[in-house]
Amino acid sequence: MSHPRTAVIGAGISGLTTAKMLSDYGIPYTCYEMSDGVGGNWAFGTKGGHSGAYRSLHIDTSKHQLSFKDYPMPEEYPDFPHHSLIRQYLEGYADAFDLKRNIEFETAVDEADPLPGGGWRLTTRDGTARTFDALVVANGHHWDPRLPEFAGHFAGDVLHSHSYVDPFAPLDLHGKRILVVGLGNSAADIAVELSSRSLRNTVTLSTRSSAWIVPKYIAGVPADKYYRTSPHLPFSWQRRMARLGPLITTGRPERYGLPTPDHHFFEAHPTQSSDLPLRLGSGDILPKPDVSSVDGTTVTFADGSSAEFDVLLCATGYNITFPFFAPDVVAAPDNRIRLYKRIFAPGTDDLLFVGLAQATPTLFPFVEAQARLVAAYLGGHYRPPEPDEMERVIDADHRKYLGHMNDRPRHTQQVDYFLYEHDLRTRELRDGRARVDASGPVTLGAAQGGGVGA
């Protein structure tokens, strides 16, 4: 059996364990990376790419979580690296697997197209144009800020948190009246930054739905060291047992002025933050609710309270988009796609997905093992279902890990990381060898015996 000549589109987190375990495997092929370097949203300063780093970013996630399997983060790192370790360690990754040779980089791909008989066109910005047999999107869901709509126009300056630099870049923030929007880690990490009496400014934060805090240690231990769901209880109980935990580490929210929650912990993203609850308990930063409208420099929230701000500082997530696709070939609308297992689009063979998700408490096993199971289909050795029953998976999936969650567009692609792994080692694999046992693989372009023309 030949395999398919893959194309793989990015190399950031997701598209390097692709490219890793498609070597594993034998398989062919070709990552376009629209950047000078690898690494993706952690690739701080490269040129052409869409990091969201800020000069600041330590990530939020624990070393001991974050390591790959098969390339342990070096001991002497610190429990939460900055951002240029951890593009280090990416870097590392890349050669110690000899990944490079096969990432074209600076080559943004401007259209994907599916070919009448199977298989993908990719069109690069140079208009160079080549055929595959499969297409791996690992394109990243972090790089299309989404901003809020208000009532209202604001005159001031406004920046969303994916273009934050640091305090004089790309805006002089000295001794200004900012707003922050938000209350994920991004929005505690940059209005702590801001907050500094060294900068003179005046900052506040406003958040619609509030956010349960939870602290980076626990007597000296990373708080995630102690997360860890079990596939062998109730995934209900666990949530249930787990709302202790900020009660007892933090305190409610409302201690520190913030707005009630509405949800209860895990039913949206908690927010990780030692500095946060100081700095809302000092009075450098003052707490808000919703904003409900805009007037000039005026700001009016939903307490009937108003204030003037020079700036409107969004941390308000963003948008999954495909610029590659054609609308009516691959969509999300309100961040929302059917994916078998957040990788197999159900009825499309040769189109697979990696690290469309937002995986608690770590996506970097997380993709690795999502690229385990691409590369297995592809080697031959894994068959998913009919596209029948991918619907009835992907509707009990929704349920198992999204029933609980705030309808929000920031929690459509939430996974358990453990229970996820879980599910693919013992389950999906072994199901999906069966399946070949049964009916053969499922073929692709070449492995068809003519494939598609270079």
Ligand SMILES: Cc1cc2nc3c(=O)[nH]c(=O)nc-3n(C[C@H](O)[C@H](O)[C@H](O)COP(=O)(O)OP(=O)(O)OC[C@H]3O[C@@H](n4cnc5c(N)ncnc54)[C@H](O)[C@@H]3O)c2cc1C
Second form
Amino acid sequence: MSHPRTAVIGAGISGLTTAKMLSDYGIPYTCYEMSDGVGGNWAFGTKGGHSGAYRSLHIDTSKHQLSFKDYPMPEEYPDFPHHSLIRQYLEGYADAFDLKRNIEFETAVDEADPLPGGGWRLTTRDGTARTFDALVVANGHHWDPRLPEFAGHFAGDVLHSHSYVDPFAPLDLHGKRILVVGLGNSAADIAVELSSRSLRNTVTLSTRSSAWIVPKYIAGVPADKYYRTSPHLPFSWQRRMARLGPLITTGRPERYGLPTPDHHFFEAHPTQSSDLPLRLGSGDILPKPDVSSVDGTTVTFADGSSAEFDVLLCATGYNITFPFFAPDVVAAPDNRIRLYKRIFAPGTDDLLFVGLAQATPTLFPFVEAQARLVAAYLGGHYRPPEPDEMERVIDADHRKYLGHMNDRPRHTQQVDYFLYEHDLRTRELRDGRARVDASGPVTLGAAQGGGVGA
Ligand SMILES: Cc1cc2nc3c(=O)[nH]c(=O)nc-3n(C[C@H](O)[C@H](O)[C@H](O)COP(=O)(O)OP(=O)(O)OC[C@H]3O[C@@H](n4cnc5c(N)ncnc54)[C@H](O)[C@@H]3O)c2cc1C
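Can I get the form predicted together with this ligand as well, since the one above is the form predicted on its own?
Okay, now the whole complex, with that chain kicking things off.
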């Protein structure tokens, strides 16, 4: 079987692991990367990239959970490496597997159009068009800022966490009245950083749903080393048992002034921060409920209180966006997109996605597992089920991974890495191999049709 000529959009962790696995299977590919380096989100300051990292960012996942299976993290790395070390690690990965020779840097894909007989035409920013038999989309989903819609108009500065660099860039944030909106990891990090007394800011943190806060260490061990779901026990039992976690570590969020969460632990992302409870408990950050309205520089909260602010810093998440697809080809309204194993678009054999998930506890080995399946597919060793079976499994996976989560755009792609990886390794690859033996591999280039969306 001749291998399909494959295009990969993006050279972050998703694109790099895909490139590595395609190389392993001898599948010819070109990887397009719009910035001048590898690493995506972890390539802070790269020319032409869209990294959402800020200067002080340390990864929240410990290096023990983060390592790719094919390329361990260096022993000498600290438990929670700085983003610059993650970038070095990804550079090392690209060099170790000689991936850069197939990456076209500073080459943004502006259009990806399905061809009538199957395959894709990709047009890059310089106007060049090339055709491919298959397309792997690995463009990331942490770069298109989602801003809240408040009643009224705010007259001060508004900044999304994606643009935040440090207390002096892009805005001078000292001596300011700052409202941080959101209570995810970025909100916690940035509120803690800006509330340092040396900056003379007053920092208020507003949250709609509140959050369970988990520490980075428990008894001197990185907290996520305790996280390990088992495929042999019902997931719902394990989630119930996990509810004890925050109660015996950080305690209920109300203890340090946050509103009562509108969900149980693990029904929304917990926020990892050892510093936030201390800052709240020290009076350096003032907790508030949801914003109910805005008028000039006055913000009124759901509890009826109001205060004046100079800056709204919104750490309110991201939209899933594919600017290179026409909306009738692929769209993700409200961050919803139906994908089998979060990879395959039912009915469109030559289009694959990698990294379009929010995997607990980390995305790194998760995308590696996805990339392995993608390469097995394009190499003719794996065949997915028929579209109607894919749709049935998408619904079942949705109930399994999302049925208990808050129904918000932030939680549309939740997956448990351990359960997902176990399923791919022990069942999906085997069943897909059996389907190849029975029906042969999927031949790419045949007429495709339809669109992909919610
Ligand atoms: C502040 C922050 C903290 C995070 N912390 C963690 C953490 O602790 N643990 C964890 O597991 N995850 C964390 N994440 C999630 C993080 O996004 C992922 O770990 C990872 O970066 C996603 O990799 P990716 O390759 O899918 O996307 P990206 O890293 O976004 O890479 C996508 C690449 O595609 C390129 N690209 C996009 N569009 C085009 C185009 N049209 N043409 C050519 N190239 C294109 C981009 O330039 C980029 O290089 C964090 C995210 C943020 C924003």
